[in-house]
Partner chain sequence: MKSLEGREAILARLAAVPAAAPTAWPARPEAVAAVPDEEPDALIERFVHALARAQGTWQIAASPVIARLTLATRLQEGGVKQVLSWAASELPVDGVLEALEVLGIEAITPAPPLSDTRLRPQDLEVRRRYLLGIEGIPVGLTGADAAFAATGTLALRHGPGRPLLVNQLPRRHIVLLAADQIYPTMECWLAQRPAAASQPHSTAPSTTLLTGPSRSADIEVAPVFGVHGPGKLHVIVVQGR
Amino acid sequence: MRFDVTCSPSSPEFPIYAMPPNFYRRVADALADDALRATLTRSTGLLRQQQAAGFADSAPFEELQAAARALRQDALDRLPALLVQLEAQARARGVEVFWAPDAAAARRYILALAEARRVRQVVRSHAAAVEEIGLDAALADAHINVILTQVGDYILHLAGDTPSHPVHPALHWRKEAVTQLFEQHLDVPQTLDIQSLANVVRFKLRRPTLEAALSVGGVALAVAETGTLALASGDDRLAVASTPIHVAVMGIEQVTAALEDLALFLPLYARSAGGQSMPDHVLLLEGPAPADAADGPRELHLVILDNGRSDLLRWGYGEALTCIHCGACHNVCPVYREIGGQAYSPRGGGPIDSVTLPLLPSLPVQETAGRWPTAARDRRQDAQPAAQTGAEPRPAPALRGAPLAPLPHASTLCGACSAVCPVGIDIPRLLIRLRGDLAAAGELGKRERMLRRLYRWGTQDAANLPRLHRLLRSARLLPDWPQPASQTFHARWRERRGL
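Structure block, one chain, which must be in the form predicted on its own:
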């Protein structure tokens, strides 16, 4: 990927972060990094405080959570009809709508559009759906410059790092390291003032952003009744205003029925993500800008992405699709705070991703391993509309993200994620079900299956547990397993009660 700023990926101070293929290796690496864990603990603690303060002057959180959950579930129940309505309303307002059944189709459409318009520079805003389709690698392979507008994404690019959080991708970076990074790559004086660091990035990106012909971003929510696209990121504002062509990518689940729903979801997202009563900037796109407008895109394209989401609905995991990507579950998860999002997958992850990543199609290895890999360009072909979602749930889903199969076990099932989720997703229940589906599908490795059988034997009888402990310690399978108590709880209780 080519940027206006010259980077030095071989620098020993900021090495390229290759993603180890094995989940357990990535976890071990994270647990051995005391600085990473300290940074994650401090950063997530600050975000939790901001979230609590954000809801201090609002309606009771439980009431907002129940209302949001009901609206999101209603949208999923009526998803095919709402999507058809959204398409009709958007087309009536001059929006080009493309149905992308998978990530490859979405990439093909955007690449074909860029080639047809002879675009050589693309502005990309921070959006989960855009990152999901692997667009950066495809654009780089087509020799198209990519400008990342989000400060966190820009930091990760300079460092050759990968994201750790859905809202704050560089959450695991300390400001001391960022200022060293900027001094090395951007030739700017060191400063620990966070606003100054952000202004450096905005200054560097201002000119190339204004010179770009096409911008690509995500959608917070799309309104079916009006065809309105709600963008809630400040990074989108300049890109959308200055580029003549804008492409908005949304998952099929990111639709809501009525415009008034935004009055609930936008403040709910802002409070959950950073404690603000409203997002810094909200942009409502209702079609291309008129010819006499001072700014705004003259072409507006909407890519509606399925990429396995219909299957999640059929398999009974549709509740996970009600997520509004605020990152609140990441901030309270004790596992995430210890290992960070990078241990989950090359695209990052957290509690909700432990449900979705093993079930959704994964990008090819060459698109996710390493820093900025190159993907083969796809030949353009017509895409079909998203699959219908009304089928009965299937008991045994096809687990397509096999390398990510251990993720459902990266949880203590403490329930903290569900308590803070603004739409009340019962993540522990979904994880328990997925663990069973993984076992039924044979996704557990030999080591895991052996340990499960041994654990079942060891817990069937109190006398077996010390024997199991000695066996596993001597075989160095679980060398750190604490010594079991000499008595069972019931025996100690009877002894203390004199029974």
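Since the model is a prediction, treat every value here as computed from it, not as a measurement. Numbering follows the first chain given and starts at 1. Superpose the two forms; the largest set of C-alphas matching within 1.5 Å is the rigid core. First, how it differs from the form predicted together with its partner chain.
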Given for the second form:
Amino acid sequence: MRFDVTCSPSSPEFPIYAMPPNFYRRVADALADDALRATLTRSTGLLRQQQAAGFADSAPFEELQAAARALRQDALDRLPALLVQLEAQARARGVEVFWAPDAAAARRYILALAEARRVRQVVRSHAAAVEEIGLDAALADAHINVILTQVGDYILHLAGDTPSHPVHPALHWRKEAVTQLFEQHLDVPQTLDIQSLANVVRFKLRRPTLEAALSVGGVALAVAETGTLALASGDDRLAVASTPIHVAVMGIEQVTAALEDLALFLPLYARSAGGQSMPDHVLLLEGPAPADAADGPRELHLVILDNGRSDLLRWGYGEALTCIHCGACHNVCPVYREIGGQAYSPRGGGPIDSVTLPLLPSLPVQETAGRWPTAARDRRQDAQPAAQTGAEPRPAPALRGAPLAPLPHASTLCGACSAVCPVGIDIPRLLIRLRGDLAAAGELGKRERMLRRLYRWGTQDAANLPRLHRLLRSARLLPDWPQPASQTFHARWRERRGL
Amino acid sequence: MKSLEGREAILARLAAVPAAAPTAWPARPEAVAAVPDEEPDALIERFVHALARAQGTWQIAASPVIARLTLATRLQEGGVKQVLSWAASELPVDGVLEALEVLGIEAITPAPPLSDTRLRPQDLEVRRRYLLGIEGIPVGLTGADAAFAATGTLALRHGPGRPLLVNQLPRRHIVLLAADQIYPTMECWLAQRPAAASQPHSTAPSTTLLTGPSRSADIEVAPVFGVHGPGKLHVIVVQGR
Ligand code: SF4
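Switch from the form predicted on its own to the form predicted together with its partner chain and print that structure.
Now the complete complex, all chains and molecules, led by this one.
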């Protein structure tokens, strides 16, 4: 049994999955866990097959990718204008729009709303932007009950675990572990039938969902031209229908110019994420329900969240914001498939997250308490510009103290990610650039800097290589690495050939 | 922070973003090429094929009368006594609910009591009891405003007489779809919609796009049905309206 469910001293009744704080330790733990790796291999293999099958009968992938890339880039190029247009359209339809510069502002807005409406129960659907603002913990602190509607999120919440995949947050969980968890916490008989396990969650969720007055979820894309919010997570469907108040949280980048863009992005997302021709459920919300309609939210709030995204744009990493969170890059990544997203960060991780997470503000303290270091970030706004790529000089990212600085190094740069990315993000290029920016910000530890200098010395001259080899063997500079072979390749080659 | 301050702060930050470097990326694509007119039968064929791939089931009724019969038989065979339904005036086939009534099948158009968001405890309690009261009704019956042959998707506009709960709450969802509502693609359907920007309040406040039954795959990526909405979706395609 892999998942030791333990109790956090800070909250005795709330189980916290014990997780080592250091990235390299987490990686080592993941690699030592054969069951975890078997689960990841099987599930990512299935998802890869589904993705390939999903594009078998579509227009050529490259054409769709080029069109999607152009639309997303166009949206980023015109971001301020599109956001203002979206705001105007949404307000004209009676939507309350709130601009949140950071996670704390978004949390405060939703908390204040819940308190003003005297809400005691909030239904929260699967949405990266909502997880990012640490809303669950803030609501819990305010003694407001949070109901998570996605089965994966529900499992993780019960176990106090962290997510491993953008679409399937509990991808690292086996059904054996799920049934044990449910037996322990929900007092239901053990079963290994996955439909029955999912039905347990359905049963547990329905009543509280119907009783709740406020729901919070994300947005797949918001349409500037019409003010339409496309909700596509699927697990939000009952909550949005039944709760009188709904809050949709979107990142500033989740805007697109025109309604017909959805006809490209919705199928593209569904095919990339799980081989379906469309998401099973999409709600196009164009305003609160009119007084003569029986249901749907009477009050609709849109939170437009920055939280470091504008910095990413300023620092020249805007391409990463064109991501549509389909998870395809995770499923093909040889590093992800060995360690799983839960090893990357408390918010999960994978190829694209290795670019964005070190550049975005870290999680609120409550979310990480007891599990992850919350190193303060020193945002040096006026640091020296990094190497230029053309156009206007870009300010260098403020990266000193980035708690997730090792992430961009967790890649072989094989390029499998960008080959399947439906919006064609060149992830390896961004990773290489971020490695440079992190090094420039002094984010490499002493040991890494010394090893890199040693490696450069050893490889820049053929005569130095055997010396480096001898040094590595004798000095045991890398005690956690396998011992280098007793002979260098060249020495063995010469010996074999009798040279 | 007030929303206005947040707005100005975010827009100021975005204004400070240096102009993008020239890229070799393709420009915004032209509008999707029009799909050539397709024979109605070919459209139906493509639609039901795509629907079946999304795990939906279907029947084709050659006329509204046959559609009523098909629906009634299906419900009777399933031993259904109550359905949640759109209002009779919103269904694409006349006389459906009357026909069901004759068979002893009660149709309820949900109207959870709550006119605003003041959320007084007594109002909430009434609403809660109402919703829990209709929660167990096994079948939801709706029409559809459009369907897309390419993906097997149904588009349902909501509003008075067309509650969202009908296609979210029950375990089974039956859709009466007029054959002439099938579009080749979502793009074609969108092209027919009123220009929302110029007529701000002319569009429905919400539209559901359904592709197959409620499907999720959160444990070991194994597909499961019916966790968040109806686990079964059946479409009766009505010809000859
Ligand atoms: S980077 Fe591309 S492949 Fe990865 S999650 Fe985002 S859109 Fe999907």
